[in-house]
Each structure stands twice: as C-alpha cells, then as structure tokens.
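Presented below, as structure tokens, is a lone chain in the form predicted on its own.
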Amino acid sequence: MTQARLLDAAVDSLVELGWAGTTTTVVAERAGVSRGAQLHHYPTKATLVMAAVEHLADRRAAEIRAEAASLPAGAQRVDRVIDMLAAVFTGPLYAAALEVWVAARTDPELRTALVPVEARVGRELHRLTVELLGADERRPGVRESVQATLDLMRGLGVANLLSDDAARRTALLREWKRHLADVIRD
C-alpha cells in the first residue's frame, strides 16, 4: 500500500512538476507517508523514479490489454490500435517518461538504472503491439513496420509537447494506418 502510494505520487509529480521539481520529499508528502517510510522503500530519487516508471509501464500495458478486448476484427483493428498507441504517446504519462529520459542523459546513475528498464518496456510494448495488430513478424517487413510504428509514435509524442500537433498528427497517422495495414495484410 505504501509503495503503491509512493509510485503513484512519483508519477503524478513527474507529470505536474517535471524531473527538476520531483524530489523524494515532494513525493513523500504527496503520498502522505513519512520521509522515513519513503527512504525505507526507495533510498534515492533514481530508485524511486525507476520503480515508478516500471509501475507506470505495467499499469498502462494492463489498460491497453483491457481496451484491446473491444477491438474490432479486420481493417478497423489497425486503425484502432494506432489510435490507442497515439493516445499513449501523446498523454501526460509519456511526458513524465520523457522527463526521466532527458534527465538520464546527463545523470550517470539514473542512466544506468533507466537503460535496462526502458529496454524491457520497449520489448514488451513491441510484443503487445504485435499481439494487438495480430501481425506475423515472420513475414518480411512486418517486424520493422511495427518498430517504425512505435518510433513514429514516440516522435509524435515529442512534437506534441510544446504545441497542439493534432491536425498534423491525424494526417500522418491516416497515411501510416494505410501503410501498416498493407504490410500486415500482404
């Protein structure tokens, strides 16, 4: 219970305050736990944030799987999967993850902790996307197109940070949906 409150508070703090404003003291206060309890579970900001990133990724994957239960079959499925991914990568939780990525660029301790977590999360997201699309990665070009989809989503998420990029994003995704559907179907 205490750990879950700390992890949720860390994610909320990253979303609202960014990396610089997220301190272990702020997180403990937001979680309603003592500083000692916070230190017992997560002795450094890096360990707390890494646990929060994993918690967030696991929670979002579960939400995506739950949403996937209502996905239609056929051509509309690709459209809906892309829309789901676009929502993930343009939402506030992705912005929180980017805060951590940028901080890790110049923080060796954080980078060391983040790289394996992000590798695992990336693999799991790739597998989940393949599963949701019903794609067969043994076919030429499918694996690369799924990865290009995720890379495109990351880029669109970054572009969305400073201004509302919805019109351009919608046009790009319309074309990408056609491409991806063709690759998966062929």
The other form holds:
There are 2 protein chains.
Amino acid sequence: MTQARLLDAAVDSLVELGWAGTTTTVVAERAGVSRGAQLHHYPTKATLVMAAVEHLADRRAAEIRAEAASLPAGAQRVDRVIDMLAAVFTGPLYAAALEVWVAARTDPELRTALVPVEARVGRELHRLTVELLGADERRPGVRESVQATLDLMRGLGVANLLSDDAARRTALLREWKRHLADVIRD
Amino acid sequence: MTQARLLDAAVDSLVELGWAGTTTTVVAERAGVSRGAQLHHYPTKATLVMAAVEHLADRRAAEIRAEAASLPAGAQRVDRVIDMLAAVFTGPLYAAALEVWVAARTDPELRTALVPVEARVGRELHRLTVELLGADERRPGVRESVQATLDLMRGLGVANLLSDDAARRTALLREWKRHLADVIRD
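Coords for the form predicted in complex with another copy of the chain, given the form predicted on its own:
Okay, now the whole complex, with that chain kicking things off.
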C-alpha cells in the first residue's frame, strides 16, 4: 500500500529527523514512492503529517491492544497497564507526535486541522485506558485519576526526551500504581 | 543591558515564532541590537538559545518566588501552590522551553549542551516546590508525589499547547490537590 508506506516513512522521519528535517521529498524517498504518487495522495507537508499523526495514534493504540490480551486479572493488572502506558509515552512514537504538536502551536493552518484529531485521539486513549484498568468512572474521583494518569504519562514523555529518565520514573510510578489502585478499588 | 535584551527577545521569539522561526537575525532585530553586538555575545543560534533557556528558567522561578510571599499558611497553601505551578506550565514560557527541548532531541550538539541545564533546572524547580509546599521529603512517598506533581504539570502543559484545556484541568487538579495534601500531611 503506497499510502501506508508513506505514512510509516513520515512517522520514522519525524522520529529520526524531527519536524524541520521531515520534508515531503525526504518522506517519498524513504518510502520508495515516486514524487508524483506522493503528491497525489498527500499534496502538502501538512496533509501528509496530519495523516501520519492519525496513523501514529492508531499504531500506538494497536501496540497497547496487542499487549492487553496478556494482562493478568487482579492486583497486578494496574501495575502492568501503567508499565505499558509508560513504555508508549517514553518511546519514539510519542516523540514523533510531540514534534507535530509543538510545530502546530505556531502554525495556524496545521493547528486548526490538528485540534479535532488531538481531541479524538485523546478521547480514544482515555477510553482504552479505562477499559484496560477495568475502572468504573461513575465513582467519584476515578475519571480524574485516569486523566491525571495520562497527563502524568505526557509529562514523563517530555522528561525522557533528552536523557534516560528510567530510574527516577520507576520509583515515581511505583507510588503512582499504589495510588491509582487505591482510587479504583476504593 | 544588551545581553538581557537579547535573551528576552529570544524567549519572546520562541513563544511567538517557535524554534524554526527563531533566527539570530530575527532576535537581534527584535532586541534592537546590532548584528555585531549580537554575534559578540552569542555567536550561534545554539549559544543564544541555551542562554535563553537558562534565562527563561530564572524568569519562571522568579515568577513563582514573587507569588510565594503571598501564600497563606494552612490548608489552602497546597491549593495555591498547585494553581501557581499550573499557571506557569500552561503559560508561554513553558511553551518556549518545549520548543527548545523538542528541537534538541534531534540536534546532537544542542542536546549535549542542554542536558546538564535541564538537570539543574529540574532540580531547582523540585527544591522550590518542596519549599513552597512545606513538604518533608524524608517521609515515605512525599518525594515521589512532588515529582509526580511536576511531571503532571509538564503533561498539562503539553495538553494545553493547541487548545484551551482549562475546564478539564481544573476538575483534575481539584482531585490532585486533595491527594497531595493527604500525602504531605499524612
């Protein structure tokens, strides 16, 4: 699939070269797709990157779902879900998404296009997390704790951008797992 | 002061134009400083931006310290500290810092220079937060909860980059204030 190859190449380019280094020419070359075919599917960097962000979110969700099947029931479940989320948010796919969000902050056209995508991706990740945790959001504080978990992950992703933050993160998440388990089971 | 004018202009340029739009020429022009004087103080974009990041961290810390004098004692103190931190991390100065961190991820020279600065800034912000909260880090879980608070703030900063996230953030922080007060006073 030409489109899938272009989107994978765009994501890989964002991971390796960042926003500035990602051009439609570079992506077409990496994908082994002709400039003509690339321009046919994604005429601008903005359309290409937008599609790549959605593709990226789908890849992240698929990664999480793939592991979900092997989750234990009971007390260890919260621990495993947190570890899975932390792996995703400190991995290359989150760094690629961050490249696009930061670029969109000062690019009005990209920003307008990205806001609804970000909202949809955020909602889906929230729903997936609730489902994996087996949390009941009708109980007081549960919804906010799931949201805080995902915002904490975003922050841990930023803290891991430039250097390996694993030791600090592990100690911090040990406490977080305990807190979240208390809130969910309360 | 020529240097201070250049650093303020660099920060403002990062806020308004982002990483790509921030050039040494643009910054010299905004600062009303000659190219010669600018090159004398900061010969490259990397040296200018590095100095701007430290300047920015000082400005953020100064903002926080300025408000600290008016903090109430007692139960409302945690609430006010959280609100102050949230204002900083969802404001323009954090967005400017994020521009530089994300750019440094794929720029080995900038990254090497930035890692020790980021570590120092992170430690100082942690210490300042402990001090403002009046928290005792020798007690179990307190240190990790202060760290989680700051990582949560980083995440809330990212979540607020493209659209106004205030309503969701307010509800989330209401729960977080309660949790953090419990941990500190436990």
